[in-house]
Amino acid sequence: MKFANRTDWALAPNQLSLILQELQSRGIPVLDLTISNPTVCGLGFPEDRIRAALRAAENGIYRPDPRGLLSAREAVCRYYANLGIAVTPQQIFLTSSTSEAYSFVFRLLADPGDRVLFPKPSYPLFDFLSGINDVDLGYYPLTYHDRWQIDFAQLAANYAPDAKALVVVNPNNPTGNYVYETELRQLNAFCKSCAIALISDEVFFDYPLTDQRAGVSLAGNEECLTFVLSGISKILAMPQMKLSWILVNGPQALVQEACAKLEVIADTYLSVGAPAQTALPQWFSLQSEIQSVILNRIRANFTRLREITAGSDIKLLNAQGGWYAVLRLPYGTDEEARVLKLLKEQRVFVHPGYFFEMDAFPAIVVSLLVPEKELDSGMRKLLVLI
């Protein structure tokens, strides 16, 4: 039997995977450096608050809706209003996960074989998205002067007329790059001219690294036909309950076509559970509780990596929000070699900067997430070894 060309993967694990699953057999502690999932971070959120929020006794009985139930909709206009954008629950679609926001989407624009730009350095998980979509990967990239920033000459170079939509993550993951006013109206100038629509993931928007977000939301955005991304498992650091949304905006005409086809997708599929639905409003009332401490971790820990790298070979580059860091490390270094060693010789895991498909210079990722004692401890054995 042969299964479908889009599941031929490399499945065979990588040997910085395969050191880190030995030492862990092992039970040899490592420092891990890219721990991102908020839930085992020590972060101490209000977790009887969380749980009680979901035994409301509505969870009881089912009422479908494609969009998603209308009091959780509501919330997340409150959510945007917070941020001073107005919309309407009829422009949002609730789904289990931005993975699925983003599979309902490729859906609605493109056939198989069609195109969708995405920028590079940035999520891994982009490979397996277009894959299992039909869709074909493109990139354009992003380039570093001083911040990341899109390359507009590139990606006007890159463009193809098969490419339906075009992919910014706002801020970038792992770059941290926000989307500049400057940048959305160039953005809007070329989607408008080539007929494509726009796709922005949001997750990490709630994050600046400063006491001043730098760029701007794209869910106000009215010049070109626009999906926004995002969910509570950024926002409210939960990603065990499963609530993510499309918020459609844009040209009147194509916003009406495009949620009408929206909702035959997302009826089709009903993946939302009535809890998460239900439970909403009142996790977003937790919202400033628990991103106040994220913001300490990853501010805190951004500020430190700063001082540990000061007068050393490695350059913690510029970033403005997220949850993560990236650093170069000299030229020429050997980035898989350094890192492997790393792992081997200090029992320190961090991500080579190909996994982001950054191959401008030889780089490491890091979790800004981490524990501050054990991301000072695992920098300073990484500094031994430049």
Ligand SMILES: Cc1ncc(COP(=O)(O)O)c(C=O)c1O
Given for the second form:
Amino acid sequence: MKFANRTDWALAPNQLSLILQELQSRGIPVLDLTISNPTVCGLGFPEDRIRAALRAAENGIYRPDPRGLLSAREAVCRYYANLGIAVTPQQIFLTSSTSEAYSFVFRLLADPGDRVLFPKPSYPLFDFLSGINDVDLGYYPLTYHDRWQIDFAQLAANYAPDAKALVVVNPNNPTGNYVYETELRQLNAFCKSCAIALISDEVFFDYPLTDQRAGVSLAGNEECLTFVLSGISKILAMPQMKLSWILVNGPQALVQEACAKLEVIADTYLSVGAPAQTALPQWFSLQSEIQSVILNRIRANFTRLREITAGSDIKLLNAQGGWYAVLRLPYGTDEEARVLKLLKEQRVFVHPGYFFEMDAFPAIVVSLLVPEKELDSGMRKLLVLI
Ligand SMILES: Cc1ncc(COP(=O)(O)O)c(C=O)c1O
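Output block for the form predicted in complex with the ligand, input the form predicted alone:
Let's see the whole complex now, leading with the same chain.
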């Protein structure tokens, strides 16, 4: 039996996972500084109220709508209204996850072999999302000069005419840079001139690391066809409830055509369950409570990382938002060897930079959701070793 070429993945676990599995199987505790599942980070969410919202009587009736229940889409509109952005329920498609939202948009925009441009460094799932959807993965670089930013010169130089869309992650995982207003102007000019769509993944948009958010949302962007993807896995820290959305913006005629076609894709799957949709308005009423717990954790951890690394050979790179921190190791360090040694000898697990296609310098990535004490103790062990 020959399976599809797109499934030719290297499935053997890497050395890091093998060591981790071995330690776990021997019951040896590991300080996991990569943990970013918000439901297991001891954040103390209002779980009773989260569960209570699932008991709506309407859940017994099936009312299929390719875009999702109107009451849920109206709740998403109110979320954007709170950000000062007016959108209508007609622009919104609910999906079961942000990853599924990517699939729908790729299916809409790209034929097999067409290219979608992703930021580099970025989130490893893109490799799989593009492959599973028969999309060719292209990269444009982010470079670091006091903050990460889009390298427009290289983007233009590496652009190939088979590109159909450009993805921004706003703020990016793991580099934490938002799309700045000046960058949005350049992105719009670029995408207009090449007639390609913009896709903005804004799952971390509500998590700025300072009170003043550095970037802008692409919701409401009128300049070119723009798909904003977001969802409650991060915004409400409920990845287990499986509810995300696509917001379609841009020139009216293009939006209408895109929505008509997306409707067929969404209607084919009708993938979002009724309970999550009926619960969404109530869950949004918990937004500020949930987000403030997370903001406290990620900001305290970011400040702590700065204090712990001050005066050491490790540099905490500036970030403006999101749930991750990038720590640059001294030039010439063998990043993978250090990460393996840290796990084997100190029982501390961090992600190596190459995991995120970060190849300009050696680095490690840690999650800012890790309970403060664990981050502190893991970082101290790391500093001894580097
Ligand atoms: C930037 C980014 N986008 C999307 C996702 C996937 O989100 P979901 O769980 O809603 O599919 C993740 C998951 O970590 C992410 O980091």
